[in-house]
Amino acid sequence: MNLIIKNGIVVTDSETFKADIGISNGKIEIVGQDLNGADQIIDATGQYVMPGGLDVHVHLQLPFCGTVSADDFITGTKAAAAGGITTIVDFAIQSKGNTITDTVKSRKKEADGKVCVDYSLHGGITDWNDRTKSELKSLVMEGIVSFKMFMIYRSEGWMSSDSMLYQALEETKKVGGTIMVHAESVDVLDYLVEKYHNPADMKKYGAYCHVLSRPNFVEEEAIQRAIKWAEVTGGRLYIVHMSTGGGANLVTAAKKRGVEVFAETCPQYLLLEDDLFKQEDGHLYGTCPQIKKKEDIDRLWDALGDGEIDTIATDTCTFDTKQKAMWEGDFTKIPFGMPGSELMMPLMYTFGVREGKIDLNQFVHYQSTNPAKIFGMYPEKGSLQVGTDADILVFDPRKNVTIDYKNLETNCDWSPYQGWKLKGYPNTTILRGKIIARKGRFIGNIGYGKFIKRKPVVR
């Protein structure tokens, strides 16, 4: 064997037990006791050995709001690796007049040879027509099995109408695909943004106008509508970055009715409150949708504890302080997004597992196993099964870390969690049998990551 991880506590989404793991040629060869005879030994005494994390919602080097997100495919995946993530899924967002197929090819050229972890892509549908419709089957056959649609961003040319969403759910059902939606109600949202987009309110409220223009019902109504289209078409729906307690209630009710709907939430919606927008640097926290209130945070944690939400991802879209300063007091010009992948797992351990909101197996379920299952990568990713990729995280629950952006791999000069104290941090990240990060630093080879061809849904 090339590598043995000894004396660790193995954690999957369903079991926790002491065992050694032996790795050969990038694959898990054996999970057993008292293994010996390897080129390299990792002593994991007192540490958790779990599947590497999957962050199935990231935006690296994304052109947006007149700039490009600060983490590219190199720095963004270095950061992911340092945080225990071994696979990310980014987006290939179609522009008007172009095919999704060509967009995927172009995006892969940007990523290949640069990514430090394995990656895949979601297709982004913005131009629904017969040509786009005809592409879906071949894209799914090529491993692009999920497609994002936006219920907002009319002026950017990304928005999908209800008819487009309905038709896409019908078509992806036929070919084994999944439709992901950014769910916000565009007409009311646009009205409210315009309502607060005036000098008096922006002077009075500053970045908090972002909160005032996006009350919870803006997300909740759109989630309700998307669920209805999934229900009547029989399509497979995934709600990205769900931020409201009311949204969780709608998803839970739909699941009970038998609707095939999945929901993702993010660390920022579990940890940050919207009063931050009232601070002098409040504009830094601008995301879309925005962080909400304590009652939403509490409901989302309860939903995770009860298994009503399906995944945790980050919506990583990094903008540094110079880029964020582009807002110049106008809340409509804030580049939306924050760094996320590097700290997702230690944040969820410290404030989720250690505080008893989720258990260790749920920790693995939400950030590794279930994302892999939903998006067609299981068991090769998200498991510790013999014969699968040796994507493994050795996580030290005793490690104390005070968050400081200066010590992180992300290409960002601030952190939404600056100064927060963590107990529990990734020790060693292994991708296909190779150690790529240790103690919060990337030590692997740039370009070692590869594209993952994902499997369609079998109905």
Second form
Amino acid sequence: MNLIIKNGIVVTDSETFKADIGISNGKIEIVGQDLNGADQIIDATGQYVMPGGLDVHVHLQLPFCGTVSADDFITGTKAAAAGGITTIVDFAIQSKGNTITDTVKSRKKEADGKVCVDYSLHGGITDWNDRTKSELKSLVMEGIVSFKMFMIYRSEGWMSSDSMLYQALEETKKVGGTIMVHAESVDVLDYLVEKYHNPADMKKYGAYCHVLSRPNFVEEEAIQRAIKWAEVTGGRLYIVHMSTGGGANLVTAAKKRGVEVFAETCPQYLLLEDDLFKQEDGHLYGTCPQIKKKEDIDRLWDALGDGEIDTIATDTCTFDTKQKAMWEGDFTKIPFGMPGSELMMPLMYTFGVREGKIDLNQFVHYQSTNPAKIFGMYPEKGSLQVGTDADILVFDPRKNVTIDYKNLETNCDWSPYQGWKLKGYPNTTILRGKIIARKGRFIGNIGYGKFIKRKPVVR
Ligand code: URP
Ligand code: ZN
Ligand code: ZN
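Given the form predicted alone above, I would also like to look at the protein as it appears in the form predicted in complex with N-(aminocarbonyl)-beta-alanine (URP).
What follows is the entire complex, opening with the chain shown before.
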């Protein structure tokens, strides 16, 4: 064997047990006791050995909000590796007049040779027409099995109408695809943004106008509507970056009625409160949707504890302080997004597992196994099954770390979690049998990551 991980505590989404793992030719060869005979041994005494993480929602080098997100396919995937993630899924967002197929091709060109972890792409549907409709089948056959649609972003040209959403759910159902939706209610949102977009309110409230213009019902109404379209079409729907407790209630009720709906939430919606926008540097925390209140945080954690939510991902869209400064006091000009992948797993361990909100198996379920299942990558990704890719995270639950952006791989000069204290941190990240990160630093080869062709849903 090439590598044996010895004496660790193996954690999957359903089991926790002591075992060694033997790896050869990039695959898991054996999970057993007292394994010997390998070129390299990792002693994982006292550490958890789990499937590598998946971050199924990242935007690397994305042209957005008048700039380009600061983590590119190199720094963003180095950061992911350092944070225990072995697969990311980015987006190929169609621009008007172009096909998704061509967009995927050019996005792949940008990523290949740079990515440091394995990757795939969600298509982004912004231009619904007969050509778009007809390319869905071939895209799914090429492994692009999920498509994001935006219920907002009118001025970016990304917005989908209800009719587009309805039709895309109908069509993706036929080809085994999934529609992912950014759910916010555009007309009311636009009205509220306009309402606060005046010198007096912006002087009085500053970046907090971002909060005032996006009350919870903006997300909840859109989630409710998207669920309705999934219910009547029988399409498969995935709500991205769900930030409200009310959203969780709607998703849970829909699941009970048999609607095929999944929901993702993100560390920022589980850890950060919207009072941050009252700080002098509050604009740094601008994301879309924005972070919410303590009641939402509590409800989202409860929903994770109860299995009502399906995945945790980051919506990484890094903007540094210089880019964020482009807001110049106008909340509508804040570049929306924050760094994410590198700290997702350690944050979720310290504030989720250690605080008893989720257990260790749920930790693996939400950040590895279930995203792999929902997006057609399981069991090759998200499992420790014999014969699958040896994508493994050795996680040290004893490690104390104080977060400092200066020590991170992400290309960002601030962190939403600066100075926060963590207990538990990724020790070693292994991708297809190769060690790519150790003790929070990337030590692999740039470009070692490869495109993952995903499988459609079989009904
Ligand atoms: O603030 C965010 N989320 N930026 C990325 C774009 C999106 O809506 O996911
Ligand atoms: Zn979004
Ligand atoms: Zn996003």
